[in-house]
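Presented below, as C-alpha cells, is a lone chain in the form predicted on its own.
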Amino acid sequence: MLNLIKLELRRMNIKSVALSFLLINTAIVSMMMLISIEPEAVTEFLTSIDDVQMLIELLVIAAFVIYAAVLMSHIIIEEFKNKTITLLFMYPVSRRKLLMAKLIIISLFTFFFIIASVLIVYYSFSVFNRFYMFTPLELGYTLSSDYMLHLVLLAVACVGLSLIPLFFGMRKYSVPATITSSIFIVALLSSSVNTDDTNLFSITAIPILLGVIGFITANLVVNQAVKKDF
C-alpha cells in the first residue's frame, strides 16, 4: 500500500497542490481581515476568541472540503470517466488497494490542510490584529491542548465528510456532481438552525456523524467500483 501511495504521489502535480494550499490560506486570511473592518460583522462574528476560532474553522473546512472534491475529481472520477483507470487495473495489484491508495492520499492532504490552515489563519490574523486592531480581543499565541485535540478530532471528522461527494460523483462519473455535492454539504453545515445564528457545524455531533457516514460511503463505493467491468 505504501508503494502504491508513493507511485500515486509521483503522478500528482504536488507543486499545484501546494500552490492551491497557499492561495486558499491567503484568501481566508484576507476574508478574515475584510470581515474585521466592518463593525457590524465584528459585533456578529468576532465578539470572543471562541467566535474567532469558530469562524476560522468554518472558512477553512468549507474551503478544503470543496478542494478535496476537486482532488477526488482529478485523480478518481476523471480516470473512470476517461477509462484511463483500466490501465491501472491491468497491473497485478488489487483494484481495491489502488483505489484506497488514492483515497488515503486525498484524506491525508485534507487532514493536514485543515489543521495547518486553521493554525496559519489564526496566527496570521492574531499578528495582523496586534498591528491594526481589527478587534479589541487579545488573541494569544498559545492554543490549549484541549483545543488542539478538538482540532484533530474535527479534522478527522471532516476527512470522512469530504468523502461523501465520491458517492455522487461515481454514479455517472461526473466531476460537476462531485464538486456540487461538496458545496451543498458546506452550505448545509454553515446554514443557521435558529435565531441565534447557530449552525449545524457548531453542533459537534453533526460533523462527526457525517464523517462516519463518509467513511462508510467511501468503503461501499470502492467495493462497488472494483466489481465493475470496463
Second form
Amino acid sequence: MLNLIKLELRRMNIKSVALSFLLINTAIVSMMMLISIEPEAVTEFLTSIDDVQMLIELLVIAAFVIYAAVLMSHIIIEEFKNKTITLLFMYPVSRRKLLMAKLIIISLFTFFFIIASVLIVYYSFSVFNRFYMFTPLELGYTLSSDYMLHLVLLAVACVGLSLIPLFFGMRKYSVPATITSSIFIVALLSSSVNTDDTNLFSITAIPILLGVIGFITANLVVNQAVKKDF
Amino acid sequence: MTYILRTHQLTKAYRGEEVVSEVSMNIRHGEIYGFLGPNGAGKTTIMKMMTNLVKPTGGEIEILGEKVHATSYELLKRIGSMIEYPIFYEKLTARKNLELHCEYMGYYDKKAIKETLELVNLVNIENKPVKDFSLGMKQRLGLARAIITKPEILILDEPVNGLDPGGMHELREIFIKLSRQYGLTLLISSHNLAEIEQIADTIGVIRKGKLIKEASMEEIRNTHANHLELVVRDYPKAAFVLENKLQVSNFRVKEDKGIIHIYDHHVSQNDVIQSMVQNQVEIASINYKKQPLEDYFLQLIEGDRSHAELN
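Got the form predicted on its own; could you also share the form predicted together with its partner chain?
In what comes next, the whole complex appears, and the chain from above leads the way.
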C-alpha cells in the first residue's frame, strides 16, 4: 500500500500542489486582513477570539474542501475519463488497493492542509494584529488542547465530506460536476442559518454526519469501480 | 507442444446479450496466433478478459495450465499487452511512463528501458512527453511497454492499425523477432488478414462472438489455397468422370460458368486431361489456381451473409 501511494505521488505534480497550498493561505490571510480594515465588519464578525477562529476555520474549510475536489479530479476522475485507469487495472495489483491509495492521498492532504492552514492563518493574523491593531482582541500564541482536539475532529469530518463530490463526479467522469458539487456543499454549509453568526458548520453534528456520508460514498464508488468492466 | 493460453467456453454477456459466446481457443507455447475477425466481433472483449479488465460471465481462462481468477496476479504478471488505442500518461515522458510501468509490474531492471526502446526503434525520445508523439510512435512505445518486463505471453490488439506500410513492416519484423529469438507467444488480433497472414502460425477466426475456425496456417494453406481449375462445357459428364474414373471426391462444380475446382492433391493435371480426353469431354482450359487466403477468410467471416439476406 505504501508503495502504491509512493507511485501515485510520483505521477502527481507535487510542486504545483505545494504552490497552491501557499497561494490559498496567502489569499485567506489577505482576506482576513481586508475584513479587519472595515470597522463595521470587525464589530460584526470579529468580536471575540472564538469569532476569529470560526471565521478562519470557515475560510480554510471552504478553500480546501474545494481543493480536495480539484485533486480528486486530477488523480481519479481524469484517470477514468482518459482511460489511463485501465492501465492501472491491468497491473497485478488489486483494484481496490489502487483506488484506496488515491483516496488516502487526497484524505491525508486535505487533513494536513486544513489543520496547517488554520494554524498558519491564525498565527499570521495574530502577528499582523499586534502591529496594525485590527481588533483590540488579545490573540494569544498558545492554543488550548481542547481547541486542537476540536480542530482535528473538524478536519476529519471535512476529509469525509470532501469525498462526497466523488459520487457526482464519477457518474459521468466529469470534472466540472466534481468541483461544482464541492462548491455547492461548501456554500450550503457556510450559509447563515439565522441572523446571529451561526451556520451549519457550527452545529457540530452536521459536519460529522456529512463526513460519515462522505466515507460511505467513497466506499460505494470504489466498490462499483472494482466490479466494473472496462 | 504445450498450450500456454487456453479459454474454455469463454462467454461474456452484457444485459443478457452475448458478445462473446463459448469461445474455446488454444494457443501453443511459442507460436504467433493470429486472431482474425471483423470489427465488433468480440476480439477486444476476449483480450480484455485475458488481461483482467473485463470479467467473463461464463467459461474460464487458463494460463500455463492454471485457471485465472480476478486475483491471479502472479499469472497476470506473465502477460504483456497492448489493447486498443495505446494509452499513456500523456504529460509524463516516455521514460517515466515505462519506469512507472515497471514499478507497478514489480520489475526492476534499469537497463531494460534503454534496451527495449532500442528494440522498437525509438531512440532519443525518452525525455519527451508522450503527448508530443505521433500515433506510430505511441504504438511502438506501447509495444515497448508490453514487452519491457519480459512477459511470456504478449497480447496485442490491432497493433498495426493506423500505421503506414513502412511502420507495419517494421512492427511485423519485431513480432517475428520476439517470437523466434525471444520465444514469446504472441496473440495478435486484426480485422485484416493481410496483416497477419505472413507471420501467424495459427489462425483463429471469430465472427459475432463465436470462434468459427481455429487451424494452423499450414493446414489452411494445404487444404484451401491450391486447386486445379477445370473449365468444360459438359460439366455433368466431367463430374461423373472425376468421381468414377479418377475416384476424386473433393471437388466443387460452379454450374453457371462450367468451372470445376478440384481440391484433391493426389490427382495431377495430366491424369485429369488424360481421362477427360478418353471419355470425350472437351476441355476449354485447365490450370492450377491459387485462391488467395483472403477469399477463403472472407468466405468464413461473411459466410452466412447471403443466408441472412434470404431470411
